[in-house]
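Single chain ahead, by itself, as structure tokens, in the form predicted alone.
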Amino acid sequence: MTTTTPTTTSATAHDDLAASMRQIVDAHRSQPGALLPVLHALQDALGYLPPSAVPIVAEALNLSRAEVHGVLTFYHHFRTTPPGRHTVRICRAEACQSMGSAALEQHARRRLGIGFHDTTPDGALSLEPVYCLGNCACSPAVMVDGDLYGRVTAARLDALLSAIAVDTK
């Protein structure tokens, strides 16, 4: 009988991820200018991009690990850490920020407990800021896993945390 230790479990399951990390950057590779379509791919096949594929990326598309640090902490669409089981995403473009977002913002953030790019402590959701939802005649928009909400109050945006069930302070 053969016993499986967690630090056994541990390496195979950093194993199984490192090699499903290398598959997706060599279906990606060859593509022009590939560092964003191959950290967009992983971020989708992974939902964030751990610290552990930065030497790989770097090292299959003959980068240092510095550059593709840099292209990851640039750009606010990456996540670097789990997302949560919910993503709220409020608008902060122009039309929005006219129509009351940044009010908006502030209610988010003191009945969630958190600030933007941050996940709530039972993971269960993430605030992200968007700078166009592309929804600017109905501002200030919300989106909630992928659904496009507008003219979104905070009594509004309460329902709409509510009906995604997520515990808040």
Given for the second form:
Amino acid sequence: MTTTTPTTTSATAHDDLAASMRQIVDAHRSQPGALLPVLHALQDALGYLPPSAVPIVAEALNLSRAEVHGVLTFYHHFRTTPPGRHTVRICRAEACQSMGSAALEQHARRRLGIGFHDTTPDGALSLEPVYCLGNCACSPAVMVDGDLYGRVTAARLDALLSAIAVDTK
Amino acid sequence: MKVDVFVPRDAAALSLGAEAVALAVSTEAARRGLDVRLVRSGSRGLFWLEPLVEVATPAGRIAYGPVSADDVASLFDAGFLAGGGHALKQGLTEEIPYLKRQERLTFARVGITDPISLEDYLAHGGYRGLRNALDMTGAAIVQAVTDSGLRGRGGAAFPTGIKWNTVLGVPADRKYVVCNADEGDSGTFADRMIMEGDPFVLIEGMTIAGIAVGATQGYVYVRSEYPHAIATLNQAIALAYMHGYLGESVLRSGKTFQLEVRKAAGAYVCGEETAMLESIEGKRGMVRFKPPLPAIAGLFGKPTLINNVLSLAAVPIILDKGAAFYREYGMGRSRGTLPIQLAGNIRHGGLIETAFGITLHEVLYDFGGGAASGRPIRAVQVGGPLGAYLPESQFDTPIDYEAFAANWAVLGHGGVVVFDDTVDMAAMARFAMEFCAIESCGKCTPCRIGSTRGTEVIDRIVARIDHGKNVKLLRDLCDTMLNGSLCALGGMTPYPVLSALNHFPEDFGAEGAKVA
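So the form predicted alone is up there; where is the form predicted in complex with its partner chain?
Shown next: the complete complex, the earlier chain at its head.
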């Protein structure tokens, strides 16, 4: 799969991206109710849904660009800007709150210097809220990329963040 | 002699280091030249003991937990493969009181079998329900479900058999079965545990449902926050196809049932059944007006049977052991068992499947052992973010749909979230409104606008600005949301808000009450 940063401006890279997006769309377009599977496949490959994806998807599924835009902006999972190299999701739901997730959230904000829906300036990490990871008997819960963590204290979060920092150097 | 060692692959166990434990067990066994078969099971649901490692011995399975990777060498030193003594030894797993006191019907295999082993599933009673169903008429299968007394475990508690009968009775060229696995309620994880720990029971339940009502295509709509569940379910579905349990002719019966997983995209409102259908159709998850009921005109306009994971997962045992067997359990109009999920600030959080009728007090103290913090339990929220907060004076309420309704509370999907005495109930009420504002689909005004105005009014109440006037305004607003919203999101947000206000007025700066 091709990964492209938003700073890529050359025409060739642009064409390559469009071609790879068309390929992904074609692989998923034939099923009933294809739009969500198509958007998932694109985001899984690219990390986000760039603005140039909208007309490609719209044309392939015979939808208006407004319809595609409407759907991808409705769902919290889809993002239209590139994420950091790692994504940290902190659960904000009630069970995690009962075990101090609000303090954990504050700790993460202070340490990283960013808020929810932000990415650190070096592009290493995005911080996202999530409303339940289904790990409510082991609160507070955090997800780093696809990995779930339970009973996350400030110290445990620091260790996870340090591991990421080493990993991305 | 080869010894079976079980380490869970359940996401909650993984979140506490089960993967490293499994690796350490294999490495250590290899280093010592011991013949160990490592089985990655689901979780028993005793989360304070996770990662829970079990060893099969002639006397039964012996449990050790909570095990960290660093403990593994000492377990081998202690001879744990023969059930040797160790500080982490919990004895025979089945004798652990938390588990022994349960009545596990839906969760009978979870934590015991390898979830993606069809052989294990069959060896533990799997697919007997489907085989019985294939010898019955659709109407007879529906009758069995009706007679079992099963009610929708997603939260609405609608009689499952009546819903099935509606879909059965609508003639159509195509019908669907949709499993609602968009388990978004905080404090709930039973659907996830089934999908990760015994996915075949869900597949079997959906296949029986399809054959009963004449549906040939099924979808499982799973939330994107559950990557482990999606992966396990997909593996199990592939195996079911390979062995003829799904496909053009299920077990050569000539009856078709196709099944696929659809991944949601992080919208809580898509747990509402009509928003879920819109989402599967590839649209924004906007709630539909009812009627028509989805049972008559649902997915792609066709008759659609929609059930929660736990409802569908209860079906195989009903078809295997009979409606009367299932109906024996429970109290009043709440028949069978409910997988209760005990979560939040609790010492012994976990999965408690038991017949309806035990009290909330038993759940919190006999099973849960009180708050994890060691402080008094002040409030519990039952039924997810749209469920009421119950104060200690209501802890004697039995787990029963009608008993909860009589207390202006809901049992919902069976999630119980515990808070100790440090909780600020006005903040929890505000959060309920905030959550509703974030997750509202925007179709109806009471939910879309009311939720945002709700947070503002609560802010003014807490700041003691026109206190009496704003409390009245909040009650008015809740009345509008309760009666004027299109679906349960706006319609039930008043449950946590008003229950917090009614039971804990002191947190809202009430006159004469202590202000924390």
